[in-house]
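One chain is shown next in structure tokens, namely the form predicted on its own.
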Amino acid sequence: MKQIALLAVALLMGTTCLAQTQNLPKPNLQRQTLTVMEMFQQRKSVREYSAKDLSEQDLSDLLWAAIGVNRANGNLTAPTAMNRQEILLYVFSRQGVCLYNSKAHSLTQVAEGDHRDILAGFQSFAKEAPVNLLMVGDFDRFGSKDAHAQSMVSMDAGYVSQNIDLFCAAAGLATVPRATMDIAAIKNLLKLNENQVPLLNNPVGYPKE
């Protein structure tokens, strides 16, 4: 009986540390970068990454960047068709794998320990970067899985990726768009339905010295 109670005392335990959530900094809109054609002069896809990891303020101004609330009527940096809002941002690290929240500008963590090397995949260069950013298609939000519809929730999913790519080359950080995952891992991991389909991921941290 005593062991029944410690179990079920181990499983609260586990559930409310998955349902943690961590409040990010506010986005520094003042923050100093390079202008917009020096930032298109600096774009490039990087796969060497420093291990040191991402600063708060850094990685807060990262995912307000790739698409965060900068409106007050809720609507996003990166554009979404019929401003549905389909893509799901999820960060993974060395510490586990979060949810943002673009509305809370906050992280929620779903899944506990280091998941990099399904990101990765065989490219094995991925895993290194200390933050891992992946683009999930909800196609429950946005209302159809047709043939225009998944056309439609890839391009928005591009979109998160290119104000990755553009927040790295003017803050300064190393990132690559990548389509290569282990996408049967990363379902069963984050318990994803038929609907919600992984499509892109950028590897993102500080360039190796």
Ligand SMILES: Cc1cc2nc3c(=O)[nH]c(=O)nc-3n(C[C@H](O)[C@H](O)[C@H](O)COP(=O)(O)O)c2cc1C
The other form holds:
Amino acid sequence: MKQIALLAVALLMGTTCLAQTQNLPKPNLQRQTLTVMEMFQQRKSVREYSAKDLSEQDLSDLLWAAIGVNRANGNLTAPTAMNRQEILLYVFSRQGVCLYNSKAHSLTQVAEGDHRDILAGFQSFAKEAPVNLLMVGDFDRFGSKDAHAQSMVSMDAGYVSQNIDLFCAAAGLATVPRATMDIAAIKNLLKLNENQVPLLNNPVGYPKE
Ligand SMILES: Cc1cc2nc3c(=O)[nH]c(=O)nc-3n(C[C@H](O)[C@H](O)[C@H](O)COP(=O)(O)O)c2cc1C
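Could you output the structure for the form predicted together with this ligand, given that the previous block was the form predicted on its own?
Up next: the whole complex, starting with the chain shown before.
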């Protein structure tokens, strides 16, 4: 009975980040999209979004494209310097905040409730997007926080953000890479340590009708 009630709530609220750990549908590697040249033609920053939630499949494909495992050796769709795989990808939605686990292709809830406003910062358009993907550089995982490390980790976050941009261009979704966000509030909410640094975010949604 309790399970039926939970299922009903899940169906009512949408599935993004509801359960403690939620397996995503397998990424659709046969997804029909634009050609690579058409995709580059479509790549642009978009700052208006439909409020409609992303479908589970679109979210799954988006996260896999961003930083999913694409080879048997565990390497990722985004390159990272020395393969340190130090970029943490958080998903902010109406339902809560989740951390994407590339290896399991799953989401684990790390905070309840709608916190898209702290990612939006002073750019209120960003909180209209149904999801906002936050890239956090984990310098503990990278193994250093010196000037060279800061440059490498920032570049690695840029690759993840560009993967998001290009997937959105190909799939007809709207996004913009952003450095704007309330870093202090994010660190507080996600209980980040001093070596885990919010670097970029991408609000993502269907285009506004
Ligand atoms: C590292 C980086 C940070 C950015 N930060 C923001 C931002 O905080 N807010 C915003 O609206 N756009 C931001 N942008 C998007 C740029 O403004 C946008 O890419 C630029 O105006 C060119 O437009 P286009 O992407 O449509 O070609 C950022 C882009 C990059 C690459």
